[in-house]
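Okay, so here's just one chain, in structure tokens, the form predicted alone.
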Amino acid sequence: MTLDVVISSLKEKFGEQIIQDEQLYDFRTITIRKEAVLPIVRYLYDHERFQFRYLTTMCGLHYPKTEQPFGMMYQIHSLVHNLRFRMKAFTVENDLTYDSLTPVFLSANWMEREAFDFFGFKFKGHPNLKRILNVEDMDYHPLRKEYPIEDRTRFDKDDTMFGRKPSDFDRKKLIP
């Protein structure tokens, strides 16, 4: 068994909605429709050859300047015969609602909460979405891409001393 029949399988079971094969560094990647993120995975799961049965991790991306910004990963994993794969889904932001794999793996129910809670996507069936490790009062999701990483208030920091060309933003405009 290799990765390429159970791709050629996919490909064939579920056309377009395969969008794109490909391998990124060591790890074989397709991206596929949000709506089929389920129906995939639960035909991974039940197929009597492939039998990937193990959800090795699972977690929201952003990448911001894109047209479809928002996306889940997914990597599952056949034990039976050594091999796994990655899955990517993406969608826009207005729409972040995909289909909950808790039917499939239990496993699935802490990563789709850490998910809604750093990222804000929602599971559909899901059986108890709520924040894991934030507090629930917090109105926003810690690692969408929507604040500068570093503080460009700061006056104690040199850019040129890592390497950096100095800040454009002008730090004096922040004296009263």
Given for the second form:
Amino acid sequence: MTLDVVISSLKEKFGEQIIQDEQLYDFRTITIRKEAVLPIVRYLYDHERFQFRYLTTMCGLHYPKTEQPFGMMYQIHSLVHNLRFRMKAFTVENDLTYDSLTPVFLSANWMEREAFDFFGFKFKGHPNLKRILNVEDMDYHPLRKEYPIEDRTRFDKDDTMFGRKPSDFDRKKLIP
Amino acid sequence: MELNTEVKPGQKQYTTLNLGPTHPATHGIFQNVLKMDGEIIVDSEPTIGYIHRAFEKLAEHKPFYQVTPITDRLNYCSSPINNMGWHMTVEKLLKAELPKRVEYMRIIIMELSRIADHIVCNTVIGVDTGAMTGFLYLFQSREKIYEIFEEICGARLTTNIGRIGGFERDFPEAAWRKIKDFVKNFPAELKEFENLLTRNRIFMDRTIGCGPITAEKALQYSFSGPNLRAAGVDYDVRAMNPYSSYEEFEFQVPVGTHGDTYDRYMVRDEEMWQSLSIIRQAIEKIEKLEDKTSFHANIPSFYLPPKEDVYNNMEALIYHFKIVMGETDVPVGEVYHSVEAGNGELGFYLVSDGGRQPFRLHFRRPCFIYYQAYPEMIKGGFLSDAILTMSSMNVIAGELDA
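Based on the form predicted alone presented above, generate the structure block for the form predicted together with its partner chain.
Next comes the full complex, and the chain you just saw is listed first.
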């Protein structure tokens, strides 16, 4: 069993849902439409021969300068054949809802909460979608690229001499 | 935190108990709100994030070299493994080929760290059953491992060992001597610890059947490392996707059957023996190598100048500064590299846009992923079993919260 068999089977079954297929270093990566994430994962999980039954990791991505700036990255693994590959599904800012993978993988629960916490993705069908590592009353998603590393909610620090300053726009927004 | 504790007439009254955030048995700061029926846990909800330090955000603002100190604060019981994992990730991006000597030296350090990690975990399982002796006794061995790290890099806990591309130089003579002493003396020490606990009636009664998880559930929860293997799945990154020449070594992947606390203890115990054997093989292999002077891959833009030059020579200082501040060429790319850390598969997903720092760096932290199974594992058990389950899972708050 090789990854080629798996990917060509996916292409056959899901056709246009698969946008791109590339080999990035030692990882085969496919880019798919976001509607296809759950059906593909479920297909690979249930498939008698492929048996991709291990969700290695998933995380959010943000490429602000692209047409579809937000994305989720998934890595799944077939322990039986030792095959693993990566899937990416991109979207635009006003459509950040993905299907939750929790019906297939229990481990998706916290990973999706993490993606929600840091990027603001919503997951349809998630049992308990709330922030996981940051405080619940935070109103922004800190891993997005527009947020600098300095805490914008603080005014007591002036790091101008170190080449860092909170942007004026945000100061105006935050000062009542 | 919303556990429904409202009592209706004729209904049983439950007690809400906060285990943590700063409970001595919670291995760091995280909270578990338990709903108790007498001493039986009916339901629970964990809350994490108390020590979240925004590692991923920090990493996106630090040059590649400066990310290393962030990684060794993940699982601080075995920080060198995290360091090596990060270095290997960047090397994969640079397509660097490492000299065999470096790879074997890394294996020695990584296996020593694994032993140190498992020592902490297994002795703490003992402590949570009330057996303090083993903890005090075996910690001397961990101390010896830390002394080796200290000889190599000057630090004990937050090690920062190695370079992108290998090592600055060979381990000092004293470190090699201490490694060989350790390999010679540790079996007897571990044997004595085993005599104390492994067949101890009280220990067995407390741990067998405590906090079990089936292989199927463990896979559903994406468990990895000793916790997954204790449930009977022989997934080990070192064997399945070898890195750093692990494919040349002979070792076994110990697996359990029931996935309970005792199995997790036994798997870690056996892994320490396997690690020892790997270290012995690595020392042998290094001694047989003809090339005794290569300690770095052929990536000159990442050669840090020798320290004495940095202190005495302006050009060397500038060059050193430039490398550390990220004035080096890193290609555009996207890599994932995972290593078998003390707790399981520690993965680094790195996106580089050719800039001086990672564009995106995601850590696959084994603790974070498997701790969500905790409520299910302790459900229906005693409170004291919940404590044991937590220590046998080896939850490290630094890795959990990132």
